[in-house]
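Single chain ahead, written as structure tokens, the form predicted alone.
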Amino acid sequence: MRGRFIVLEGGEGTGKSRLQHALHERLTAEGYRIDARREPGGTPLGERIRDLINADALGDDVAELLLFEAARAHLVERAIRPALAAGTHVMCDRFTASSVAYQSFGRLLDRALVEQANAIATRGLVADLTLLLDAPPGVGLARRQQGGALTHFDALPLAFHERVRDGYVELARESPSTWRVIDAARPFEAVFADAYAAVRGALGEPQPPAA
């Protein structure tokens, strides 16, 4: 049976990183099989792409997008698909909402030309469940402040973080028989507890040990 597809997203500082390892503790506990990725990054390759996109602004946002995509696409076609196929759920740290909300409505690239580039790297892969941990971006700012490890992306300017959470508000609702938005202003435990009952009915009862 082909595994599950959750993909965790959000503005910065709402969380994601937290809640992914949360609950793939608490469902491989339950007897899940859970592979967690996060984007971009998740093989050898995609983690190198990463550390060149994280350590300075590249200036220009076409290029930004694409190397986004080619970590994106590498990770769907060497992990994700296989994981997928032999019956294992894959939980994904961001996905390709991540580069709607800012690329495209951050950015301000045209839309259109993210979503090509999205359906060119997955192939046509989507997610199961989209949870959309949102909260005000000055709260999740706050946060990135306190806990360290920040980026260039975090001293971009509010307004491009507001509109980066419109873009995510505006896919949910595009979406909603898969999207499930949860405050992530809250305390972790109320983030948490409804992130893992939406997770685990999408995923059902424990698969039985691979062979």
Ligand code: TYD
Second form
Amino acid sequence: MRGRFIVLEGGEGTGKSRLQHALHERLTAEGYRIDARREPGGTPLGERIRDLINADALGDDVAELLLFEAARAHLVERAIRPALAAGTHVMCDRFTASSVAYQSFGRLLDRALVEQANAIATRGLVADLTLLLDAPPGVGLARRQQGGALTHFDALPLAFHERVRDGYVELARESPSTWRVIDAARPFEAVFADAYAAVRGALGEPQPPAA
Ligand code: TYD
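So that was the form predicted alone. Now I'd like the form predicted in complex with ligand TYD, please.
Below is the whole assembly, all chains and molecules, this chain first.
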């Protein structure tokens, strides 16, 4: 049976990486075969593109979009699709919704253009479940100051991060059957409990060992 594709989304400092790490550890211990990936990155080319994007603001929103999409195309074809086809579940820290939230709602690129670019990069692969870690940008950005690698995205005006958040909330509202909104301003344990319940619901029982 094909694996399930789970995506974690949210603004800066909402705790996606920590949550993904904890979910992966717990699910693996329970016998699930599940890969953990992140965007941008996850393949050697993707990690190089990540360094490029994070080093400096590119100064052109379309160039930025296309770099994210190039990393995504590689990750989908080299890692995500083969894993799913082999019956392994995949969890990914950010996916196509990041481009809609950041490049369209945030940078104000036309949404249809961003969605077209997403469709090209993914060749139609969509997440079975997207968890939105939702918190006011002020909360997330304050957390980021205390730890974690800051990028030039963190330094963008609060209004940018407000638009990103609004974009995510709108996407969740449009697809209630495949999105769950989790209040990420709460302590980690509460966030983990909600996320774990949603992911377990989507995965069903652990797969039999790979042949
Ligand atoms: P990262 O260090 O991974 O940030 P985070 O820990 O918050 O995920 O840097 C990725 C940055 O790239 C983040 O600010 C969001 C941004 N981004 C986009 O603007 N568009 C995209 O399509 C993706 C995948 C990320």
